[in-house]
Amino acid sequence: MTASDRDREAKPSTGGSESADASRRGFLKGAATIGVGALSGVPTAAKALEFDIEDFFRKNFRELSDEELEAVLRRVEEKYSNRYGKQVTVSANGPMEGVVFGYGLDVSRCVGCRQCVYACVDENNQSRDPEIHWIRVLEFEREAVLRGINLEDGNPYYEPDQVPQEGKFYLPVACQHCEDSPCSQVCPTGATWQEPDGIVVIDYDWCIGCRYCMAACPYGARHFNWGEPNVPAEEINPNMHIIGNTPRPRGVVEKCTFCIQRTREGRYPACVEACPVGARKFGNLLDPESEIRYLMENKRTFVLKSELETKPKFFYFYGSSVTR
């Protein structure tokens, strides 16, 4: 692994110009400074800050009528098709009736290869520079883990010649999609919430970048865009969901969405398909015949930081001996 493979997020250079900050947060700060009278100059300000004025004043996703949502989808499709030089489709597929998604991960199989990380980056249009990874794979000393898992002790920057390393234990961590999610409770704008199918989502146009949700998340699963995200046109995934894998602007928070653009069409998340050892499982918690239900009923499952009672929908289990 090279340094560029590390799961880290670069902070902005102190020499950069703050006038280029196109976030809602930056605009609101400016508007607060010059007062209500500035509304008459909104188009000029929007041009200077290089953001889409219609997106800025758009209603929260949950408040859009069918007609308004359709207009938003077509506008976003046109914007990204022009930007990346290929046909982009943007959906807003809603939750399926009778479905609550759950995720299972066999920690006795995970070898720490990070194939899940790279598949997630490609599928969800995550920034390459600065790097943003929605999945962190933590390396632990196996003997230490047997005494209990402390996420703060995990090393996300391991760079061995080969994996798995003898005596090591690997634990991938991403958004846990908690039923009682601390992140959504502290959001001051209602930009993040849990959908009926259990997916915790973010309306990026309503995120002001305050990072309260990052402070509230006990799993370190939310990530902030410090710089203008960079996804090469030849690498962009053109199959997008409006509250899923559309490219996120600078100054907002983002995270795993269980690949909402895939799972709401009956497909597995990209990380599940990419795992070379079959450690990742996914399915409908309400279906008694689903694989995820079988795992929960027949394996030794656990959730991270259970004492916090956030009720995650991400379950870890031991499918076999953890010794190596």
The other form holds:
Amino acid sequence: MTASDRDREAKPSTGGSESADASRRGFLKGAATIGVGALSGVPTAAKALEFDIEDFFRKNFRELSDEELEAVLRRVEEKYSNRYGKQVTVSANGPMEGVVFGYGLDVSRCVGCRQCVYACVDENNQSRDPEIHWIRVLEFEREAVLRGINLEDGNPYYEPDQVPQEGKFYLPVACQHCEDSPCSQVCPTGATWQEPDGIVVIDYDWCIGCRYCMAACPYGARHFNWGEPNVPAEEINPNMHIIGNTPRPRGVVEKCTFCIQRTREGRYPACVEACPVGARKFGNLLDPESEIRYLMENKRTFVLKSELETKPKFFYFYGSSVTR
Amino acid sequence: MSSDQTGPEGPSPPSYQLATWVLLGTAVVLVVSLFGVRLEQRPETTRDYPVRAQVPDALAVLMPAPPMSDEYMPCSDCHAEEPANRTPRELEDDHDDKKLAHGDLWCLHCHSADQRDYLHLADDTLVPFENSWQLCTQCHAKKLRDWRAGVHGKRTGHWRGEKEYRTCVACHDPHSPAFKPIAPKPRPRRPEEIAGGSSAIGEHAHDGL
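Alongside the form predicted alone that was just displayed, please also present the structure of the form predicted together with its partner chain.
Full assembly next; the chain just shown is listed first.
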């Protein structure tokens, strides 16, 4: 992203207030004085183009009372059921007691087939056009990786007839669900935060699309929804979580949520189910019997950019000492 | 527990073997419930091999192995009458599609010579095809441990709750078990392929990292 892009997009979205701690609330006060009409007239305020006044003015997810939350869920359910012509359920299942999620990816197995990428798109209602992929699979020279992984050298555009290719190394990257997440720390509106089970979530109705979080994320894991979200009705996944896979409005940032709509029901994320080589592992870090604990205790693991001390909950590991 | 063919990690630590035996009692009950039908079909055996009793997990469901190839016919249709030919050789009639690329194994390391519809373990215990994982893990003991823990191979369903296990043959052809290359799904679009100009390029250039 160039500096001028960032300026152009950020200014109208943060409204009259330029200060770093400009809050959504402060912004709304300013907006009230100039009037909502003027606001939606700002051409690059992407948010305003798909203007849903009730979503826009609702409280932050974390401040909603039980009754208010219930009302929001039913309203959103109705909105999407109507839009897509099928029964949509929107839950707000909270974190489970005694659960902190961890993810494991076996780099000695991954073949770079990208089946996880598209399983994620389907499950999480990612926009098809403009295309958004929450998972990017990077291809590296195996030789180079032996000296250390430098994400910037990864190529996401490889397209041989078959994978894996001799001499290549594949590394899928999505949100690392950092303990010290730089993204949530820079968010001016409190629209993104870490839940007690470790999932870093986004309240899409509070996101103003300033993209500070994208600049702050060292893993390139956050994605900006440029256009009207485009998911064909027959492909919509109707099992939604309010801070998970509800279709995002235009002009907000989105990313992996560990499939919050599935995992908070005890199910595996969609990418785990899709992986043909069984490289993807998921479980409760607090449970000594879980697969994630097993691999942390029995396998060689690493995290990306450990020097930044973001403390990811996404662990890469070598399931086998045999290299292909 | 038998030897480990998977390389440098060495044999399982004693604590694991102990746990194995502790688990055995409950495991046998589980095997009966999971494989009840199959157990009845299994012929009388002289000894119970420990490996076989180790079901992965109390909440485990073993997914059936994928169907055999289209040409599959009950082995005994042809073999019941013929005496086994135990000489390792390249097969020219009927099984010329089975080109072994599995260590230096020969057919009869796995297939029973006298009861061709079954596999057999090192101690001659017969194992039906559906339970072939018991054969594989006899030689690949380290993999058994990882597989039970859900770390080698694949579990689907629930991280908390019922787990569906894929058995070894779901991913490995026993005759040439190395993973076969597959076609990748389409790559993401490059920045210059995306309509919408410079701002879109910004997003993707950043993503590309």
